[in-house]
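We begin with a single chain expressed as structure tokens, specifically the form predicted on its own.
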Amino acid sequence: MKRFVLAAIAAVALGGAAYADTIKVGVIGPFSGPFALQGKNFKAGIDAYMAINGKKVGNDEVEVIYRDVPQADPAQSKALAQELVVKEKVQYLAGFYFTPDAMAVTPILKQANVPMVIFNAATSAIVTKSPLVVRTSFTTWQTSTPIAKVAYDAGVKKVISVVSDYGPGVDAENAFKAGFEKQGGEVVQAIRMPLSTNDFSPIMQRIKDSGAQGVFAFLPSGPTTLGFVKAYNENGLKSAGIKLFAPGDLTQESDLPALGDAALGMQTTFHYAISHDSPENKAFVAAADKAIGNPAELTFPAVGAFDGMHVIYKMIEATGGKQDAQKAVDAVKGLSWVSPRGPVTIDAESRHITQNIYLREVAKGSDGKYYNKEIQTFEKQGDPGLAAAK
């Protein structure tokens, strides 16, 4: 069976579909189950680009063809890659939330002949995979470095760390460690807890036990990161003057009503925030907000997939609607644009995005709303958990 479908990829590659009136992208995501929002955002930000800019590249009209994976399951994303390429015939494969899901695909993209462009999995060495990959989100070494000396620098020596046991976890786990330890810090401890847990009492207690001042933690957006704040706040460690420090994940936009004021005064470090102050930002969330049909759902892996779509067009246009991936992906390497979340490059090295890191708050507008109030800009941060993965 794997016999037949390499020799069906290779016969898609080889046959291609040269200058094909339509070219179809693949979108690998979480469109069910508990980490749908997250796909509903993949596809708000991939509506809101189209709505601004067409769907046309040329000549060529794009069509955007969905497969859900509700969570975590690299053979399922494997299999739906095959799919895609065999089946559908795309040209580009796009999406992959969770990591092991983007891992699990990057052996295919070769005989494809098919790119890969990520909208959100967060771990560095995905790039090092495969040479046709290229990312538009972040990665957890990038917004995990610069908390590191925020921490630091409100006092905090001693901080325990507390992660999911997955390639972002323990990517941020170690960049967190490795930024924190040059400013002089100590980590006392390091947790790493399953994917699916959801009672952090007994993590609440370790937290307590171990004598830190702080707490860095990271876990995957969702269900997940809204639990531990709540469990953070409930279990009494905010008020005992334990500080809480993370990447922006543990405080997503469509997350922050429902922790209320609980997570006022709340500082993480992330690459992008529904409030940035920008024309392009402006522009974007109006489009994005009519594509979600709700704003309060509208956050972050909506501003992936919206350069993601960005990228694929240049592709296009580079290729003029041939299949061939390494003159697409050598086509964006330096490419330069403003964002809505700000000016960002493709690294022509490492295929990944160089961009700014905002130190937010979390406030609380006129209207009442809550959000995430850019206080701080680190500028132009590539990512330094690459040389790690290499």
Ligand code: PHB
The other form holds:
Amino acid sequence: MKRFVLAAIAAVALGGAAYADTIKVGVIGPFSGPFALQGKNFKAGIDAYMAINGKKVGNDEVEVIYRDVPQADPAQSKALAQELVVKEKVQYLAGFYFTPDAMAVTPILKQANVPMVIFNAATSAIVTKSPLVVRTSFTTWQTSTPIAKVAYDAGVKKVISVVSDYGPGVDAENAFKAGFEKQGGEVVQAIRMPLSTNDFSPIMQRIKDSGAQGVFAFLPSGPTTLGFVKAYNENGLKSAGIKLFAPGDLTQESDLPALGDAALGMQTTFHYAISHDSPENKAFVAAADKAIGNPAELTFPAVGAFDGMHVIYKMIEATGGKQDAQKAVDAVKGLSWVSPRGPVTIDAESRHITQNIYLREVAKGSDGKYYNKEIQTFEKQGDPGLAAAK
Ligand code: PHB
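Form predicted on its own done, so how does the form predicted in complex with the ligand look?
Everything in the complex follows now, all chains and molecules, and the chain you saw is the first one.
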């Protein structure tokens, strides 16, 4: 206390220079359990950002506090967000891998006077639930719309769609169907599987029986996607010539070694590939590799977190470290910068990120390592799902 008073007096004596505060950022994500690698990537992205940009904004020191929600669990997410706000006095809430965990927290933002920066959760509607939400990841509408054109252009006219039965899955199903029908294609059947599904053999049988030439699929990245793509290969769908079309959640880089040669040539559309060729991405990957320890574990949630920290730093700067959630959010509306993924803008109206979406193909490098090779760019994509979400 005495120290505090002395420091405050010193600050005043120095001509009213701002007193250095600690600004706390509460990050909620899966840090244990089956999706722990995704949470580890949040932390790697944050650590990489702070290693490159420092831990201070102006006079203020940024401190990140982590809370673990291992699987989609809205009640636990909300309880932890409240604890972070009330006990830890965080000025920012961030992270959120799963949509339900983000949705559950939007009602407390206004009263808590805290912005939410979403590093992953990808259902379009989340940003409409509170004016204090900003998102630096992607939506499944954004990533699944271009793959519909890719599928049609590949000569596939009849597709069966298979998604996890919750927000981002339903959005992906609708996005693909809208895009594919616009081209002239037909979605012959739409299967929604419980999020907890881990035996995909019966689904593979239904895909075979449907007579479709291709399958569109979305599941949240993690053991789920690895299991699904393995089942697709092992149940003979690939060898039967049934093509798989998906957003990049299904070929996250950390899963590629386990998928092996069977995934070679698989095409997906997504906002980020670790192989993205730019100086910004080289700097990011070098810092994130160091932060995560094992480069083979690096995957896309790290870039959502890295850019999310950029947004939070800009918010802290704009508010001079004072707690004013609306002012903080207003300050990043229309903000543009060059992300490791390419040029991005926080759309002023939706507060969601506008970005390039890339068509990528799983390839094997001269070093024998599998990677997502970018082969086409769909520039400056906003979120086509927002009209549907309203
Ligand atoms: C989500 O729950 O919104 C979510 C999770 C993982 C993904 C995509 C979306 O890969």
